[in-house]
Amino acid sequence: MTRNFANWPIVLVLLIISTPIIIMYAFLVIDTVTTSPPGSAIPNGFTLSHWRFLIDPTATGDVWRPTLTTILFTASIVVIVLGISSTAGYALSRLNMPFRRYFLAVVLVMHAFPLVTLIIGVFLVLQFVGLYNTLTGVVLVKAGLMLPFGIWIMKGFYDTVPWEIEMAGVQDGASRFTVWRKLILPQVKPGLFALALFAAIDAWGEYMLPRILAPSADFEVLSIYLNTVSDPDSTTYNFNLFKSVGLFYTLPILALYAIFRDRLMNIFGGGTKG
C-alpha cells in the first residue's frame, strides 16, 4: 500500500503531460461521430455521414480494395519474418557456426541504418530485379528491413530455453529438424507471438516504402489512400471525413494493441546471452 501511495506523484506527472495528448484523441473520435457549427469546437448534432465512406464509394473512393491490400501486405511480411527470424534465430543460437559473433554484429548494425539511407540502393536492385512497382517487392524490402530485429530478438528467445531439452530429443534419436520443431519451438512461442504483433503493426502502419517504390502501381495500401483522401486546401473539404478514415486506419492496430499489449511486451523478455 505505502509504494503504491509512493507512485502516484509519477503517475500524476505522466497524466498531467499525457493530457493534451488524450483530449486529441477524445475530440478525435467525437469530431468522427458528431457535427460542430463553422468556427466552434463543441459538437451539437450526433452524425453517422462522416462514416458513408464505408458503404458509399463516392465518398472518398473504394477503401475496401485497399484494405484487403493491406492486410495481404501486412500477412505476408509477418510469415516471412517469423519464418526466416525463427530459423536464422535458432541457428545462431545453437549451431557452432563460423564467424557467428561477427556475423551477429552485422545483423545489429544493419538494424541501426535508417530507410532513408537505403532507399536509393534498394531502388536500383528493384529496378534490376524488375521488381520495381510491384507489391512483391515492397513487401520484401520491409521484410527484409524487419529481419535483422526480428533474428537478434528470437535469439534471445532461444538463448533462454535449456539445452537438456534439445539433448533429450536428439537422444531419442530425433533428427534437429524436429528437435526444433516439436521441443524448442513450443518454448519460444510468446516470442514468436510477440515478434508477429510487433511486425504486423510496424507493416500495418508502412508509408513511405509503397510511396517510394510503387508510386504508379495498380495497388493502394491504407497508408496511401489516406493520403489520397487527404485534400485540405479544398475549400469544401470535409475534415470530419478524412478524420473517420484516419480512424479506419488506426482501429485494427489500436485493437490488437489493446488485447494483446501483455504478450507484447514479451518481446523485451528474451535472453541477453552472446
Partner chain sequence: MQIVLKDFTKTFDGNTVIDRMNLTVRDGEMLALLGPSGCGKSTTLFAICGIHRVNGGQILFGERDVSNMPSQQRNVGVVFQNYALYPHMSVFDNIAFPLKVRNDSKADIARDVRTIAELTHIAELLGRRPGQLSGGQQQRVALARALVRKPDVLLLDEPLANLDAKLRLEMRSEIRRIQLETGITAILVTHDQVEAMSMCDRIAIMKGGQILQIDAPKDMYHNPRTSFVAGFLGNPPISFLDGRTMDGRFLDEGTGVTLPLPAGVTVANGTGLTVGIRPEHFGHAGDVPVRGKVVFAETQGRENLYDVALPNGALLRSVQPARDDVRPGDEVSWQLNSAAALFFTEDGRRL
The other form holds:
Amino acid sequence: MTRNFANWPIVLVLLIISTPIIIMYAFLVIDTVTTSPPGSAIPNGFTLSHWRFLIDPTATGDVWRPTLTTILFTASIVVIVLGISSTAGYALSRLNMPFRRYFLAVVLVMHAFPLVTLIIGVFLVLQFVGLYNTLTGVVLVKAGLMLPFGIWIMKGFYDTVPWEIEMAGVQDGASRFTVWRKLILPQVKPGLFALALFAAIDAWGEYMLPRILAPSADFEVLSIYLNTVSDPDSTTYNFNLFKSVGLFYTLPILALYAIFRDRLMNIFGGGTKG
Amino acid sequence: MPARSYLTGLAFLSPALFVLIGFFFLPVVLTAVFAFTNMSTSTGISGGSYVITGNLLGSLKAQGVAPTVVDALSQASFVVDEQSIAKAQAAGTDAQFLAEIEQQLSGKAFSEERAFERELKSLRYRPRSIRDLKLAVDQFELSVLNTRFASAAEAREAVSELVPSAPADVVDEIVDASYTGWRWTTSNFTRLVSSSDTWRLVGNTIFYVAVTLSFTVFVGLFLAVTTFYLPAGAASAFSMLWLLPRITPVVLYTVMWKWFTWEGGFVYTAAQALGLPAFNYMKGSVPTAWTIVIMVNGFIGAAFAMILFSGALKAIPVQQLWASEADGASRWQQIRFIILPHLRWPILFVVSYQTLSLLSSYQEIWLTTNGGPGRTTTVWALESFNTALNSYTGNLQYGLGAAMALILVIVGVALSILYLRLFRFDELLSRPKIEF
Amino acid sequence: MQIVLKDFTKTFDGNTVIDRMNLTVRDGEMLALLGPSGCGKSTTLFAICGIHRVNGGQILFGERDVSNMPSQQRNVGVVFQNYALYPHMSVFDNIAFPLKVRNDSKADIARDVRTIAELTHIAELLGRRPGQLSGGQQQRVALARALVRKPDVLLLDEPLANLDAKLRLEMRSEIRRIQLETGITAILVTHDQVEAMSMCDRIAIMKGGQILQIDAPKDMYHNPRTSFVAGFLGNPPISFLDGRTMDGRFLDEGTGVTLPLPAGVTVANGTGLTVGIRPEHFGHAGDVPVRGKVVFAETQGRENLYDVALPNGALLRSVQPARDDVRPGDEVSWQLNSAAALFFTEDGRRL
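With the form predicted on its own already on screen, would you show the form predicted together with the partner chain?
Every component of the complex follows; first up is the chain already shown.
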C-alpha cells in the first residue's frame, strides 16, 4: 500500500475501541502473578501464590484430573470430526450418489443453522439411548454438532484438488477408495490440519454441553471446573485465583492460535469463499 | 451399473449420515413431537401411572363431577377381610389381637373410622396404647386416595369398587385426569400466543439481534478497513487482539467480563476513583446490562466479520487502488467507491449468518446477565432453554421449552433456505466428472 | 489394438453433444482428434478412457466391448494436459503407482519403472518430486506413468498446450518417437493443426460433435472435403473469395477474378460458389493475374507474408521467399495458380 495517509489517528481510534479487550486480557495475565490492595486495580506486589492450585489440591480441588479429562474429550472429538468429515466431504465433493443435491443442501443448511436450538431434542435423544450423564454422550453430541461445519470445510478443500489427479489415479487402475486414501487425502492435509486445530480449540472451550447433558456425571472438564472456581458463592472465590486457573485453561489454545494463526484464518471465517 | 458407483458414495457418506440422523434429524423430530406434549419433570419422560390426589379431587369437583362421587372417593372405609388381615399381619400387628379381629369382625365393613375403632376397643387382646391401636386401624383402611395404579384398568376397577354408583364415563374422566405421565396437547402454543410475556420476549430478541448485528457489522468493517491500511505489523497486532474473544473459551471470556463490570471489578474501581456511580454494571441497571450483553456478543461477532471482510479486501486487485490514488481519490473516496462495493457480498453474508446465530445463541447471555436484571435481557432462545433445561424451581417443562425451540427451528430453517437461494446454492454444485 | 467407436452418443443433461459418431483407430497408428474447443474431442477421449459414460452405441477395444466398464478395467494410459502428476510422490513412486495398485512384486516394479524411465529419458530424475521438474520433464514422467503398465491404448489430451514454444517442438518429436518405439495405438486430442499434422498418421477433424473428415495429414491438406477443413488446416490460413458460375467458369463479380472450374465439374449458371486459395498459390507462378493493394506485410525471416486487398475489399494472402521490394500501400499484380484453387458450394461442400 502506498503511504500517502497518516496512520496515527487510525491507530488511536483502534486503541480506543479495543480498550476493553486490552484491559481484560492484560489484567488476565498481570493479576495471576501480582497482588493488589483492596479497592484498587493497580498491582503492588509480585507473587506466585495464585498458581498454587497447580500443586495444592486444597486451593480449588485437583486441577489435573479435569485437565486429563479435557484432553481426552478434545482428542476424541478431533478424531471423530476428522474421520467423518474427511470421508463425507470427499463423497459430497467427488462421488456419484442419489440425492447428492439434497445432501449438499442439507449439510449447508445445517452449517448455517445454529445447532444450540436443538439442545432440547438432543437432551431427549440422550435420555432415550442411555447416554445421558456420560462422557461418550457429550463427545458424540459435540462431534455431531461440529460435523456439518467440518464436512463443508473439507468439501471445500477437496474441491480445490484437480480432477485430473483423481482421473489419473482411476486410469492407473486404482479403486476409488485407494485414490482417496493414497492420492487425494495427501493433497488436503492442510485442510485436515486446520480443521483439527479448529475442532481442538472449539472442543477445549466447550462448556454448555457437559453442563447440560452430563450435569451429575463423575467426570469434570476444565470449563466446568473453572466455572465452579469462579462462582462468587464458592468459598475459594478470588479474582486472582480464577484468573490463574483461567489462564492455565486457555494457554494451550492461545499457544495453538499464536503458532498456527495463518492456517486457522480460512476456517475461522466459516470456510466461506466470498 | 450406476448402482455400484452410488454405493461407493453412500459408503463414504454413511458414518456422517449415522451421526447426523442421530443428532440432527432425531432431535428436530423430537423437538417437534414434544412441542405438542405437556412433558415436564413431574410427568417424566417415559410413561406415568394413575394416582388420585386430594388436589385432583378438588379440581374434579370444580370441573363439575358430582360431589357425591368426589366425597365417596375421598372417604376411607374399613373392611376386615383376608386381604386387610394379611396386610395387618405384615405390618406387625399383635397376632392374638389379629386372630380375635378375624374371628369377631370378619366380613364387616365400617364407613367411619370411629365406629371401627370402637369395635376394636371392645376386643380382649386390644393393644394398651392408643398409638398402637391407631396403627392397627390404619391397616384396615381401604382408600384409592394416593394409591399408585400401574394401569388405567386397575385404577378404574378401584374407583368403581369404591363408588359403584358412579357412571362409567365419570369413572373414565376421573381415571384419565389421574394420569401422572405426559399427554398430547396444543396448550403450549395457545399459552405462548396468549401470554404477554411472549411479546416482550419477541421484542427483546429483535432488539438484541438488531443492535448486536449492527455493532458486529460496523465494528467488523471498521477493523477490516483500518487494518487494511495499516502497516503489516500493526495490522497483524490488532487482528490478533480482536480474535482473542473468538478463541477464548466462553466460560473464561464471560468471567472476564464479570471481573470487568462487577462490584470490585475494573470499571467499578475506576468509576469509584473518578467519583462516578459505581455498581454492578452487569446486573445493576437495564441500560448497562444491555450494553454489556451487546458488547459481549458483539466483540465475538466483530472478530468473525473482520476475518471475512479482510479476506475480501485482500482479493481486491491492488492496481485498482493504485489507479484510484493516481486519479486523486481521497482515502474516504477510495473506501466509498472501491472498497465498500467489493464488500457487498461479505456484508450480506455476515448479516445473514449472524442473524441466525444471534437468534438462537444464549450461551453468553446465560453466563453473564442470565436475562437479568429481572427478565429484562432475556431473549427467546434463553427462555426456551431455561424453561426446558435450566429452571430455578426444578420443574423442567420440556414440552413448553420444545414448543419455543420448535418456533426457533422453523424460523431458522426458513432463513437458511432463504439464504441458500440468496447465495446461489446451485453454483456450488458441480457434477462429479468421473461418471463411473 | 484397434479401437472402434460404433454410433457413440453422449448427452449432458439432455443436450446431445455427440450424436452417433463412428470412428476406427487402427492398430498401432497415432490418430489426432483435431477441432476447435467445444467440438467434442475431449468428450470423446473421456468416453474412451472410461471417465464419461456412453449414452448410446459401443466402444470396442479389439473384440472387447468396454462401453460399460469403469476405467480401472479398461487398461488405457492417459496423459493429461496438466500432467496430473501426484505432487506428494517422487517420480519413481508416480511411475510405480499403477504397478503398485496391481500388486506387482517390488523387483518387477523396480525393473519396469527403470525400463520405461530409460525409454522416456528420465532415468536420472527418479528421486525427485514433480515440483522440482521442468514442464518437459513432467511431461515425460506423465508419459512414463501412462505407459508403464503397457496399456492397450495411449490417450493424449492436449499434451503440449502447457509447454513453451521450444519445448513443444522437442516434445512433439519425442512423443512420436516413443509411440513408434512402443508401437502403441495412440489418440491425440488437440486444437493445434501443426501438432496434429506433424505427429499423427491420420487426422480426424471434428466440429459440433461430428467427424468431418479422416485422412492422412497430406491428403487432408490438399484435398479437404469442406471449406471448414480447408480453413482449419494451413498456416497462414487459406483465403476465400465468393462468386458464382458463369459459362462454366467461376467469376467473382466484385474483383473480376475469373477461374476455370475443375475438369469434369458441371454446375448450373449463376450457382453461388466459394473458392479457396492457399497463400503458396498466389504470388508465384500462375495463370490468372490478380490486381490489388498490399495492406499488410510481415517478414518471418526466410519468408514474407502479404495480405493483398482486392478492389471490393476481399483479402488474398500470399507467402513468398523473403524480398523487400514490396511495401504496404503498393499496387501489385500477382499470378494466381488456378489449378490449385479449391471450389466449394455455398454450404461448404467441396465441388
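Here, rigid core means the biggest group of C-alpha atoms that superpose within 1.5 Å across both forms. Positions refer to the first chain, counted from 1. Just so it is clear, the model here is predicted, and its values are computed rather than measured.
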- Message: Superposing on the rigid core, is the Cα displacement of residue 251 between these two forms 2 Å or more?
- Response: no
